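Below, in structure tokens: the form predicted alone, a single chain.
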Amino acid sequence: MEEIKHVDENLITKAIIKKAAEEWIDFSECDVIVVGAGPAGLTASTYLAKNGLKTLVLEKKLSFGGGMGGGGMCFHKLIIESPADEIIREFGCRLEMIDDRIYITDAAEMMAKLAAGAIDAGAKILFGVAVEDLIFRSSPLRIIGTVVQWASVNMSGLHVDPLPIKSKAVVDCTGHDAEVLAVASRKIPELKITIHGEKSMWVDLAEKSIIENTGEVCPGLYVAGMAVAALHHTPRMGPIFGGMILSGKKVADLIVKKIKTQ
């Protein structure tokens, strides 16, 4: 058996810091920042990157998937309805029909394949990074980036100044809490954003409302996924994810069209 090559500890440190710093510098300005690596965020970032936009995904947790991992009450299955199944098939997820136009899939498989799709398309996903503020300009009022901090620093309670990342568009895909929109509501009153929170469950209306209300909140700031329900006070839908997937695709299409026509 071939002898294992000696690895100097210093090489590990140098390689990690050098390569990570190079990518942070490269993505300090990009086309689109997607906040949240859940179903809507991963879908959006895949189609954004496929269309040639430099796409950065910021996720405060150390894993992707958002609400998918818990399945339905920790049962490891998720529901997808038509026509979202067509998108899921593009990612290579296996689906089993359980009723007319209703399919079931494995939560871990959907998480892994959506993430792999985003990465393979060219999106960069960074874990452990929280968005705590936005960069804005007036006349006209617009959002031109995010202000970020290590999530672990925020959890520690330490005061450490954050860093800005500039972009042409920011997408709030943070789910039920609409974290980016909440910051905008609190710190940029000129936007006149109010976070009402989601209503109780009504699956059909929830799925339709998420897709219909996905879009631009103000110049440079977009919303997709469950953050849409928090903003527009529409119902929740539970572990059925077709609306999330279609919302992610819709917001990507809107941003691609706008950026490529500017």
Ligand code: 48F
Contents of the next structure:
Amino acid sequence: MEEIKHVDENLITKAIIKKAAEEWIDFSECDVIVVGAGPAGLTASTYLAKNGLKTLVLEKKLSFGGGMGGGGMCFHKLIIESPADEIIREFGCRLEMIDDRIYITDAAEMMAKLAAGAIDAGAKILFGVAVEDLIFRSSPLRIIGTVVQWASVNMSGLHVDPLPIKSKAVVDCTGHDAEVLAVASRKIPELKITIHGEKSMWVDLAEKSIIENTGEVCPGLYVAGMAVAALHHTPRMGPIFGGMILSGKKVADLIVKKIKTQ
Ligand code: 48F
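Right, and the form predicted together with the named molecule of this protein, after the form predicted alone?
Next comes the full complex, and the chain you just saw is listed first.
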């Protein structure tokens, strides 16, 4: 076997910092910032990027998948109902039918394939970056980007000022706590956003309401996935993911239409 290549320690540091900084500069202004790399965020970013929009996904954890990894109470399976199965198949995910138009898949497979789909479509996913605030303008009132911080800095409790990233649209895909909308509600009262929180479980109604209520919250700010239930006080649905996938696709379609006609 050929001898392993010698690597100078300094080259590692220089290469990582140079390449990462180049990409941060490039993405400091983008078309869409998707906050959260769960099922809704990954689906949305895939279709945004496929449509040629410069799409940045900010995820505060060091992994993608959000609530997918936990399956149902840590049993490693997820349920998908029609017509979301068509989208899941587009990502190359294998499904097994368990009842009329109801399917099951592996949590790890769905996480990996949705993320690979988003990356292959051209979306950039950054881990360990938390969105802690928004950039806004008045007359007319609108959102024009996010304010970000290393999640590890937030966890440390150190006082470090964050950095802004501008975009034409921001999508809250942060799940049950609707973290971005919660900040908007608290810090930009003119937007008149109230987070009521999700209701108890009712699967059919939950899935339908998520898809129906997915969309623009105010100019430049959109919501998809479970954050929709938190905003509209609609039920939760547990480990069934058709609504998340269709919500992600719907928000992407709305943003593409809006940005391309601007
Ligand atoms: O929670 P999550 O999976 O949200 P989702 O895409 O899907 C919900 C389902 O997983 C499930 C369900 C229905 O099937 O009930 O729970 O709506 O993914 C949200 C992601 O956002 C990240 C978080 O770490 C997770 O990966 N996130 C949350 N707040 C922030 C954030 C933030 N402030 N900045 C960056 N990432």
